[in-house]
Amino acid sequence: MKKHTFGIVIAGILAVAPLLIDNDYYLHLMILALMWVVIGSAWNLLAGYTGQVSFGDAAFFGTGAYTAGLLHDHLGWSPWWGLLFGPITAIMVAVPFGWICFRLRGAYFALATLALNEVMRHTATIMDGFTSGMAGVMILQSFTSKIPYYYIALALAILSVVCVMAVMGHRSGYYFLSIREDQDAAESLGIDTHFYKMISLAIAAGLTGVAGALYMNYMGFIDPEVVFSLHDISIMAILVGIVGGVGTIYGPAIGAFVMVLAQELFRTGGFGVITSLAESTGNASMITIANNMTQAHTLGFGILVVLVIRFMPNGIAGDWEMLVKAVTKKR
């Protein structure tokens, strides 16, 4: 209990956070943050504790969101009926595609998960008389207020956390992290090493299609270039397991909004900092780097990413306890 600390405190006060936030632009960012804790959550457990490291988030996001869209499209049902049924279709896409590509290791496992996102992608878009191709899935969101999104969120990224952390602490967990550090060595024990990827596979492809649904719940419109994205969605999870701390339990949800904090730091041009001074100054240098800022969010990432490593190779969380001596012996 008292190594968990940490979460519960940090669980607190998000649990609060919209008693004291009254900006809808805020509790947006926090939703979306929220939301990279559960991918995160998902990728740290396939890559950080069983060693597979995978491309593949955003075939099972966006299979979790056409869940939820189509259910209501096709079905009449209500959307929010996708954080039940969009991980079972996530996972039943993982499923036979772990049974084949599990045999692969290393590299070509990790384009093989590449390969899917553009086989889902693709699919998503020739299939318009089903999923209405490019045109996208549009719904009513059922609340106005962005606090009812805020608390699904909240509660699925705890559950995220928290099914991670069972996870870990059962019998499988031991076998995910012998895979990591040596298959065949696993194998030598008797370990079915196939079987347990597929585990691992099939609960972050459920996890990862339930934050697909709630992202079309939340945002109202999806379209396969935003929910297959490899950018936008399987890059970002990597990032976010990588500047959190791969392989660490709470490294993903400080990951998420380090990253979400990023991107629209440079999105905005620093929270319309820079852009506001460009405007009232007119200085030609400064509208200049104001304009590119908006533009070099890849960029950006990537220089948080090569900081991240050179100072701290095992993420934020991972060397939490360097950062805290490195601050603390500068005062």
The other form holds:
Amino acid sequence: MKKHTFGIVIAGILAVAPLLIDNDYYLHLMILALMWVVIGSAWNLLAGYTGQVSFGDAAFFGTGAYTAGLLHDHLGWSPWWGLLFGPITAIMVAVPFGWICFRLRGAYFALATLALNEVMRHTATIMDGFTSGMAGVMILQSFTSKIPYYYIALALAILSVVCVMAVMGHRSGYYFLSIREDQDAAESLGIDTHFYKMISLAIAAGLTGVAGALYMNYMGFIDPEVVFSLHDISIMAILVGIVGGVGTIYGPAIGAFVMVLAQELFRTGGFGVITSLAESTGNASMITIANNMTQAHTLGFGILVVLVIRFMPNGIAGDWEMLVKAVTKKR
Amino acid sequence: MSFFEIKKISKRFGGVKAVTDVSFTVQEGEIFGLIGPNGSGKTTLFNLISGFYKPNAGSIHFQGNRIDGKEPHQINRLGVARTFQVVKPLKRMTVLDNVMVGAFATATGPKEAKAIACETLDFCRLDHRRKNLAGELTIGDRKRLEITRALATKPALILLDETFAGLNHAEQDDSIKLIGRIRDSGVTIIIVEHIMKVIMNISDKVHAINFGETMAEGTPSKVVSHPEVVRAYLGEPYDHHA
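Please give the other form, namely the form predicted together with its partner chain, since only the form predicted alone has been shown so far.
Full complex below, order starting with the chain above.
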């Protein structure tokens, strides 16, 4: 149990957090971060552990989100059914894709996932009779309070971390790692690498689909540009994984909170600090920064990734001991 | 029906004939040596047997199954394991985990896989490295890890591709002993090797190829005195006392 202490303590803190944080804004950020824990863990299973880097997680996220929304739109079912059917449809997208595209290795596979992302986004836009196209899908949220969403998101986040942990402790986990390290060696040891890559993809797609369904339920509105977004979903999933720590259990969970915080920092202009500084001082350069910061998050993320890869190539979780050493030494 | 048989197998890469009409039979329990100059097609033959290449003509039979055309992982599950000449350690996994990956071939779960892996590591005298990352090993240990991992899949036939290259004399002697132990445990061995001392000492039968074609086959002493083998490969007749 000792090695799970960290996870249990964090889960415990998160479970009581809403009692301490009686603020919808902070709860909103926490819900988003928990959703990113799910997506990041899924991406990490496929890319970090199996070595199949995906640039197209939004394909599965959007499929999950649209499943929830369209079940309600067309059949009148509760969008919460999306939590069950979202992963199923995401897997139905993933399996034929993987069957064809896992013949590609390395960067070529990554490019195929990028294409899948765009194919799904255009499909959702063009089939407007079925998906309402750019008009998007709107539902009425079930709860006005954030608390129920928070606990559902927390449950899904814990589920996904535990799921990845369980998979990695068993046969498939060893096989995933061996495929990452050397596909030919894995094949020579009797591993059906094509099949196991599909298993990894299916689990990742399923988890990402759940996150999408949660997003639909929580936000109440989706359109193709939002849920099939390359930079807001697919790239963000990669950032969560890299910043937190590729190929570590808790890395994506840490990365999720860091990245949601970083995103919010840019979106709000340093939580309003920069903006108020600019207003109070009237400093010209400060005003320029304040005006542009909200749009500069892509630049900021780029710099962040460069710094992480330069100084912590294994991410926050992977280089945790080094990080602790660096901090304590200075004191 | 023989244990293992290759029948008139050929492989071309575009216009290059890598292997032409090679046939041989390996008996159960034998150590079968495969020799020939660089580029003569030895590794291509291994890739054909293990399924990484598909032959253009001919067939490969193992324990009554026709295995040519099958995928590498299927061939491994039928009982043919291989090592790679250019070693392929799973670098960011520990030695134990490397071997466990192989052991899952017959294990029902991680516990059993670990037990098989530890047993195989003991057998190959690599247990003192079990906690090391495979990427940290010396070339000698990496070569040994290749064998250990392949053995963990519990094969009936193992293909060893130049597992002695780069080893010092002490390591070579250890590896000769290991190959003896592998044979004694009931595993049949096909070995590609350039170090003639090894081939002469351990092989029951030797098959020599050049430019993808058979030059000679027979007992080691008969093959090394074959004029064509001497001319094309050895350069001078093999001195048994050297």
